[in-house]
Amino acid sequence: MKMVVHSVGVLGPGITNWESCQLLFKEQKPYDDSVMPDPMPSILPANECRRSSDVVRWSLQVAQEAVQHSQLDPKTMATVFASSGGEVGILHKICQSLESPTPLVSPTLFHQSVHNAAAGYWSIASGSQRSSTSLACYDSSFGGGLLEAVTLLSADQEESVLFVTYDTPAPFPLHDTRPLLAPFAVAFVLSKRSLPNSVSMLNITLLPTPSNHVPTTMAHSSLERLRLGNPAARSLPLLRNMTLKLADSVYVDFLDNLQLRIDHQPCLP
């Protein structure tokens, strides 16, 4: 299944952003993954923002850049939402509301703890009313929501897709149960056919396991460590490959006993 990277946004410790996050992988900067974004999306209006949870500002943070530096209307993109958590700071509120001596939920944290919540707020922000599919696949969901978005475009639904996978860390004690090393998101706008400002040509193939390969690490200790602390870093020897333009393949582990091998070709100018 073959699909096209027009675009990508991606957020981290130490990256604010697709630009940096070149500059990291080309050694043009030191990795400082104590530096902490702290995203506030100018798609949505400013008090919004501030009400909303990390979720929504990481994801929409990422999905904003992507479709900016592709040029094309968010409007006509479909969506994959991806996360193996979703809204967990919500979810902490809720059971301690729960508690509490007068177990209340506010029916504001209600409403923002449904997993789609991201997706909700992209589509309001964004005025997109396509197609849009949130889902989570535990430490598989950055290869779950690729997956869908390439089967999307290779069934003919759509034209572009925008898919946005992320997680961040759940206070404690839910912490505890899933412990995630730190916040990361990334988004990429994809479709079937290249632009004259394409990053990248990606073919996705299925793997039973055991393949006779491993998923593919970072060299960079701290980056490998972020890779695996975060369902959504998995992303990161993809990205990786796109900054340095290798044609390389990318091989994650997708759920108990598959696997995927990610073939890379950069789009040259």
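Every value quoted in this text rests on a predicted model; they were computed, and no experiment measured them. Residue numbers count along the first chain shown, from 1. Superpose the two forms; the largest set of C-alphas matching within 1.5 Å is the rigid core. First, how it differs from the form predicted together with its partner chain.
- Relative to the superposed rigid core, P101 undergoes a CA displacement of at least 2 Å between the two forms.
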Second form
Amino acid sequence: MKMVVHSVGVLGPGITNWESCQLLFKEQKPYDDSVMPDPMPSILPANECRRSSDVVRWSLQVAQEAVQHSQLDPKTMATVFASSGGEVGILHKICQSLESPTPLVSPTLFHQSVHNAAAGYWSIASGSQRSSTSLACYDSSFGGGLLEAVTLLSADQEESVLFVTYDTPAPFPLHDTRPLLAPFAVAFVLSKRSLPNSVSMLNITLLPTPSNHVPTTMAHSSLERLRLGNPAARSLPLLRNMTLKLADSVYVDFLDNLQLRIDHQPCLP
Amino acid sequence: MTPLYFGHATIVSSIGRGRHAHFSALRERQSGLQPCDFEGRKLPTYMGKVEGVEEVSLKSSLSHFTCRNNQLALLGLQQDGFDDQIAAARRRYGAHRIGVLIGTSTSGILETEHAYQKKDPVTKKLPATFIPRGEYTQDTFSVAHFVRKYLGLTGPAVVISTACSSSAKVFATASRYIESGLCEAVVVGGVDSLCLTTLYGFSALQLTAQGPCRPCDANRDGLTIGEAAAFVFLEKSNINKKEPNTVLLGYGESADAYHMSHPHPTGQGALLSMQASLDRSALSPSDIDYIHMHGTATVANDQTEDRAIATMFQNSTPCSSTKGWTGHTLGAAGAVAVVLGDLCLEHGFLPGCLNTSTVDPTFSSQILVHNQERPIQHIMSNFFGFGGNNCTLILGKRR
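Switch from the form predicted on its own, shown above, to the form predicted together with its partner chain and output its structure.
Every component of the complex follows; first up is the chain already shown.
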């Protein structure tokens, strides 16, 4: 299943946007993962942004970056939001309030707790009324989102798809059940046809077990820790190939017995 | 789209276990709703609770998945011989050619609520017994993980979680998976179980009814939260040679882009998904015999949905909600309505809204309050979730 990547938005420890991510892969700057972004996506009204969860701010920041680089109208884009934990910070607050025998749950927190909260805020902010899917697939959430995005293009003939995948570590004590290393978010604007400024062409194949390939890793030890430490960062090998314009395949584990092969072909400038 | 056949379909909800119990309850107009005392919490509302979920036991190799949501899923999979039928299909297609797509909103969050109530008073840590089980219980993907393991399937699987449209959207994704060749057939379903998060959360939003919910009633005062598990096995051909068989003919998806918890007042987002479902099934409004409403019985939902239906159908097509029977089963509502729709097509049956005495006089669509029995060919079902997430499905009969 083929698709074209028009643009990317990315955010992680020591990664402030797609440009900084590319400098990192080109080894034009050292990787300092102690610098943690604090995104305030301008697509959200300022007062709303302050009240928003980390998940909403991180996912909408990368979505906005990818859409801006694509020069396409976000109203035309179907959306796929993939996350393992979703609104873990909000769930923590709700579970805390439910410890009381006579709990008071904040109505705002409750509607912010749904897995598709980020997708909902995006559709309101961007005005997109196209199909919007929010999904979860534990450590395979990047792969699950990729399959949803590519099938929206191939089976539904959607013109373009905004695919966002993200996870943020939960606060203590929920964190102990799922100790993610750091927040990470990445967004891609995808379509069937290439445009003059398109970045890459991808061909996605679901490989049945057993596969002869180990998942593609990162040579840099901190980036490899990040790849394994956040489901959304399973995208790092693909982002590296995109940056270095490597015509090469990336293997991503999918569930306990499958793999995705992502054949990458850079678009000519 | 290519129609997808219902190889098998089953359901468990507060009105009973399995297809027969559900059709009997629909015909006899027996509601599953009762006053809320979930976990000893006497809230001023009703609930649709499935009896006996706590007693369901997962086999030892899967016991780490034990939580109310997965127990409810298992209870569902065991109705009407569904699990045996999937075992036969697995031999036919190969385990890796069958996908698993499940919708849920809260998954096993009840386990996490319990864990917070049992935090260590000094360290504030969650119980050590819970920590390694979070992945298999609370985690949003847990229910698809469990269903896939229990049924011995190895194809692709994800959980879709778009609040109350979750297990409607799994039908759309299943169609895309099959169309793209990712699998030959898909187990789709919806599972959502009672928990304090939704009981107190909807209550905080002042959206829960004091008595059993009354869809489309002039004096409706909110929804009743229910729990359910419903599953459908979707495949490309009529393997069982059941005639006529229920098929998925179309789906439509849209976003309101309006508000996180209020529907668009004119129903404009709902109309987009309804129109998309007609386009995809190559049907026109006059082909639809019955509209199975989302009909949660909140003031805003039913009013908006009535407007959308009246805009598209005037008052020519009967419509109703079945939430008076099951309550609003949230992330399971999609699969529940689809299996109830399958029963309506099979038996030639149109349910009239239960608990509804006076239809809202401001409504313009043709709201049914009494059951009708006559053959029907096509059903449109609507689903709307928080975040303004809409999905519409069209079911029909094909040989």
